[in-house]
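Heads up, the chain below is alone and in the form predicted on its own; it's given as C-alpha cells.
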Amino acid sequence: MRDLLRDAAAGVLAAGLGIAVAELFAATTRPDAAPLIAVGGAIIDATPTPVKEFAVRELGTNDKPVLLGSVGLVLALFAAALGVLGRRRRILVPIGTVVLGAAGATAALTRPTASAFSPVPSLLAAAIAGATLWWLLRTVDQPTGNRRAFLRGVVLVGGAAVLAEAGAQLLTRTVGRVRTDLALPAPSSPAKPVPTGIAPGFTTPSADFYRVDTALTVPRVDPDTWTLRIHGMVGTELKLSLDDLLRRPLIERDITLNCVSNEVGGPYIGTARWLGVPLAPLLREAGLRPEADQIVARSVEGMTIGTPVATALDGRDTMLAVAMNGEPLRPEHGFPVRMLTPGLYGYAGACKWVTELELTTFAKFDAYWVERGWARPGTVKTASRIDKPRPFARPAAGPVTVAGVAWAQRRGITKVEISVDGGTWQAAELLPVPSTDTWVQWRWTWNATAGPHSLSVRATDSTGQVQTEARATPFPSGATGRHTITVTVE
C-alpha cells in the first residue's frame, strides 16, 4: 500500500509541476491558454443549458472555482493512476502525458480566441510532467537509498510548483497599468441627481455589484493598446483607442442592470452610476447600413452578444461604459470599456471587454447565447423583490416593514402590491427614481399577527402589464412568477 501512495504521489506532483510552469508561462503571453482554464472554457462551452442554470443558480459567483478545482481533481486522479500504472509499465508515462498534452492542446485551439500559441502550455505542461513523473519513478528503482533520492526528489518538484504557481498566480492579478490612474474626463451631460427620500442601497457599490460570465480568468487588458473595431455593414470602418473614445462627449446615467439567469427575488442585479459614450452617434457615424439589425459585440476573450441595432437608435443611453460609480470600470465589470443597453438583460446588450462591434443582421450570425437556445430579444421583463424582512424572520407582531425593489426598465414601475397569506393586494408606497431605467424602491407598513405568514409581491409596468403569477425558469428569456417568503411573526 505504501508503494502505490508513493508511486500516485509522484505522478501528482509530475503533474502539478507540470501544470504550474504551464500556467506561469501562460501568464506571460496568453493566460486564457493556460491548460485548465482551457480545458475549463471548453467544458463551459460544451455543458448543456440546463446545467449551466443549475450551476449558476446554486453555486453563484463560486461556480468557477467549483469548476477549475473539478477538472484539477480529474487530473490528479489521472496523474496519480499514471504513477502507478508507470511504475509497472514506464512506457505508459509517455503515453499518458500525450493524451493529457492532446486533451489540452485540443481544448485551447476550440477557444473562439485561439491562435497557432494556443496549445503551447499544455504541450509544455505534459512535457514537463512525463519527464519528472519519468525522473521521479527512476529514483525509486535505484538498488539502494531509493527513500531518499525519491524524498528529495518530491521536495524539490514541490517546491518548484509552489514557486512556479505563486509567479503565475502574481502575473494574473495584475491587470495592465493601475487601475486609478485612468482620468476620467467630465460628463457632458451628468446624471439627474438622485432624487431626495431614497433608501438606503438604492446604488449598488461596484464591489457587491453582480458577476455573470464565462470567463475563467478575468482578462487583463492594457488600456494603451485597447482598440476598440467598428465594422461589418457600415460605410466606413472605425477604429478607436481608449483616449479615442475619452475624447468624445460622455454621458452618464443610472441604470439598472439584471442577468436573465436571476431567479425569481435572485440577487443578480443591480443599480449603477455609468459613464461612458453613446453609441447611437458612432454607429452613425460609421455610416450603418439601413439592412443591419444586429450589432455583435466581441469580447478580447471571444465571447459574442448580439443586440438588436434599434435599441442604439430609439432614445435610449446605449452607452460603451468606461467607469461606474465615479471609478474606472473593476476589471472583473469590464475594464477598460463594456458595451451597456438599458432594458435588455446583459447576455443580450452587455458585453464586457468589449473589443469589436460589428454590424450585421439575425439572420447571418447567431451570437454565444443564442447559439445555445436563449431568446433573441432579450428584453427585461417586469418582476418585483421582497428585501425585508428575510426568508424565514421572525418579526415581533405589530407595525412590521416590508420592503424591496421592483424593475421594468424602459417602461417603469407605476404599481407595487403586496399580498399576505394570499389575501387582497394591498398597495405599497414607491420611492422616487431618477428614470424608468432604474429600479424602484418600495415600502409597506404590515400590522403583523402572530403566526406564520406569507407575502407576495407582484409590479405593474407603465403599460399597465401586471407581473405574471405563471411561474417559468430563466430559460430562455427570464424567470416569471411572483417573489413570495414565509414568515413566524412572534
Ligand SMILES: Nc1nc2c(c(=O)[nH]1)N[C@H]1C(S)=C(S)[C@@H](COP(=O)(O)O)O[C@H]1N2
The other form holds:
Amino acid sequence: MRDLLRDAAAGVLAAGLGIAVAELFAATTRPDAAPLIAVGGAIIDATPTPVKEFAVRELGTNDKPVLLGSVGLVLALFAAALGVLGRRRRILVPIGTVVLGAAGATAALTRPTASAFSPVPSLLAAAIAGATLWWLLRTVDQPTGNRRAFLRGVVLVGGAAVLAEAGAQLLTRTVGRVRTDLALPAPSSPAKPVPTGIAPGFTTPSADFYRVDTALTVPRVDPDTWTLRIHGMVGTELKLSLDDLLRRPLIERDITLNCVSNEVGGPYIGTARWLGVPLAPLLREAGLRPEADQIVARSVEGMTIGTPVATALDGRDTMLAVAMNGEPLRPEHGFPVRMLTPGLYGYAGACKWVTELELTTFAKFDAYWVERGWARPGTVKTASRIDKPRPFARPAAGPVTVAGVAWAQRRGITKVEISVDGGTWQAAELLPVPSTDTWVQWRWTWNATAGPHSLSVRATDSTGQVQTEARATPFPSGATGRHTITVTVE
Ligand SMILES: Nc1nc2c(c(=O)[nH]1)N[C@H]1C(S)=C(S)[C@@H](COP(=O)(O)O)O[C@H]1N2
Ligand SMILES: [Mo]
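Given the form predicted on its own, state the structure of the form predicted together with the named molecule.
Let us now look at the entire complex, which starts with that chain.
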C-alpha cells in the first residue's frame, strides 16, 4: 500500500512539474496554449449544449475554475496511475506521457486561434513529466538508501514545480500585462441625462455586471497594436487602429444587455452607459454589398458572433463600444473594443475583444452559438423580474413595496402587472426610461396580509404582446415564463 501511494505521488509530482514548466513557458508567449487551458477550451467547445446550459445555470461564473479544476483532477488521476503502473512496467512511462502530451497538443492545435507554437507547451510538459517520473522511479529502485534518495527527489521536483508555477503567475501579471487605459474622447452625441425619478440600480456598476463567455483566460489585448479589419462582401476592405476608431464621432447610450442563457428571474442582465462608434457609417464606408445579410464578428481568441446586417442599418445604436460607465471596457467585458446590438441577446450581437468584422450571408456561415443549435437572429424576448421583496422574505403586514425590472429592448415596455396568489392582474407604476433600449424599473404597493403568498409579474411590450406564461428553457432562443416568488407576511 505504501509503495502504491509512493508511486502514485511520483506520477502526480512529475506531471505537476511538467505542467508548471509548460505554464511558465506559455506565459512568456501564449498563455492560452498552456496545457490545462488548451484542454479546458477544447472541452468547452465540444461540450453538448444541455451540459453547457447546466454549467452556466448551476455554476455561474464559477464554471471556469470548476472546469479547470476537473481537468487538473483527471490529469492527476491519470498521472497517479502512470506512476503505479510505470513502476511495474517502465515502458508505460514514455507511452503514457506521449499519450498525455499528444492529447494536450491536439487540444491546443484545434483551438480557433492555434498557431504552430500552440502544441509546444504540451509537448514540453510531457517530455519533462516523463523524464522526471522515470528518474523518480529509478531512485525507488536503487537497492540501498532508496527511501532517502526518493525523498530527496520529491523535495527537488516539488520545489521546482512550485518555483515554476510562481514564475508563471508572476510573468502573466507582468510580461503578459498590457495597457488597459484609454484616453476617451467626448461623445459627439452624449447620452440623454438619466430621467429624474429613476430608482437606484438603473445602471449596473461595471464591477457587478454579469460576465458570460467561453474564455478560460481573459484575453489581454494590447490597445497599441489592436486593429479592426472589416472585410468580406465589401467594396474596399477597411483596417482601423484604435486611434482611427477613436477619431470618429462617438455616441453614448444607456443600453441593457442580457444573456440568452438567463433563466426566468435570473441575474444575467445589466444596464450600462456605453460609449462607442456607430457601426452603420463604417459599413457604408467599406462599401457593404447588398447581398450581405450577416456580420460575423471575430474576437482575438476565436469567438464568432453573427449579427444581422439589418440591425446595424435600421437606425438602432449598434456600435463598437470602447467604454462602459465612463471608463474603458474592463478586460473581462471586452477591452479594448466590443460590439453591442440593442435588442439582441449577447450571443447574437455583443462580441467582446472583437478584431474582425466579416460581411457575409447567413446561408454561408454559422457562427459559434448557431453551430451549437442556438436560434437566429437572437431577438430579446419580453420579460420581467421581481427584485423586491426577495424570495422567501418575511415582510410585515401592511403596505409592502414590490419592485423590479422589465425589458423588451427596441420595442419598449408599456405595462407591468402583478398578481398576488394568482388573483387579478394589477398595474404597477413604470419609472421613466431614456429609450426603449433599456430595462424599465417598476414598483407596486401591496397591501399585504399575514400568511404565505405568491407574487407573479408579467410585462407587455409596445407591440401589445403580453409576456407568455408558457415556460421555455433558455435553449434555443431564450427562457419564457413568469417570474413568481413566495413570501410569508408576518
Ligand atoms: N469573444 C466573446 N464575446 C462574447 C462571448 C464570448 O464567449 N466570447 N459571449 C457572448 C455572450 S453569450 C454574452 S451574453 C455577452 C456577455 O457580455 P458580458 O460578459 O460583458 O456581460 O458577451 C457575448 N460576447
Ligand atoms: Mo449569452
